[in-house]
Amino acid sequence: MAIFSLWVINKAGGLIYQRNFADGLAQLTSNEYLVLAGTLHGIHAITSRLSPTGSSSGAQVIEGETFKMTILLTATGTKFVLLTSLAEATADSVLQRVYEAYADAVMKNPFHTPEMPIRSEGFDTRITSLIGTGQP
């Protein structure tokens, strides 16, 4: 039960926010995170085309052996990705609350340029109070 990391990916596939919480995954450079976010953006588009039955959303949960990535795609195309342990059951609700914080502290901020990296202390504070150190 741990939350490792939070990513926010804009609708063009650029990583606009990335923050680590609990330890347990590799520490990568910001450049590597950017590449991974772009890859995820592409994969997400392809997964919706591979549906064997009717139309499908893109990938919502991606699982490895020790962690999973839960992806929330908003109506505007922004993706919120939460990296957690496999047993973490609250990932979906945490992502909903991150989206709320994003709407309040980022989109309502007159100094924020849409689709650009998020540099907002208010958002950081809200995320800290929401996730903390990522440990239960």
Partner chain sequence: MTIYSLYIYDRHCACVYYQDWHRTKQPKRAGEGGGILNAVSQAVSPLATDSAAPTPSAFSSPRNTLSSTSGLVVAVGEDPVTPLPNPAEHARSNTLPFDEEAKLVYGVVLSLRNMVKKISGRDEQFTSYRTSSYRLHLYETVSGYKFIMLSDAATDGLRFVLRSIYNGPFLEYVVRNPLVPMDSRSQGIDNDYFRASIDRLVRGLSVFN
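Swap state to the form predicted on its own from the form predicted together with its partner chain:
Left out here are the partners and the other molecules; the chain alone remains.
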């Protein structure tokens, strides 16, 4: 079980936070991460419209052959995305705690502009204590 990466995507589809926690991930440029976040935002919007039974909040889990992407959509439209191994069973609870750290360390910070990149040492510290550094 492993947590590979955490992304925070604003309601417009912009990547406002990205951090890797495992070695072996593809080395992407910041622009490639922005494109991937925008694409995921679009996929999430499409999946919210496809529900045959009415309204849907969109995709919550996307599985690949070697990883799982778990998505937490907040009431404000911010998405928290956790890339994990397929065996990771705690992704939902980790995302909930990441959201709580975001609410405490970022949204309560009077110097943070909503929807802009997260540059908070307090948030980074809380994420490190929650998930780890990714270094052995």
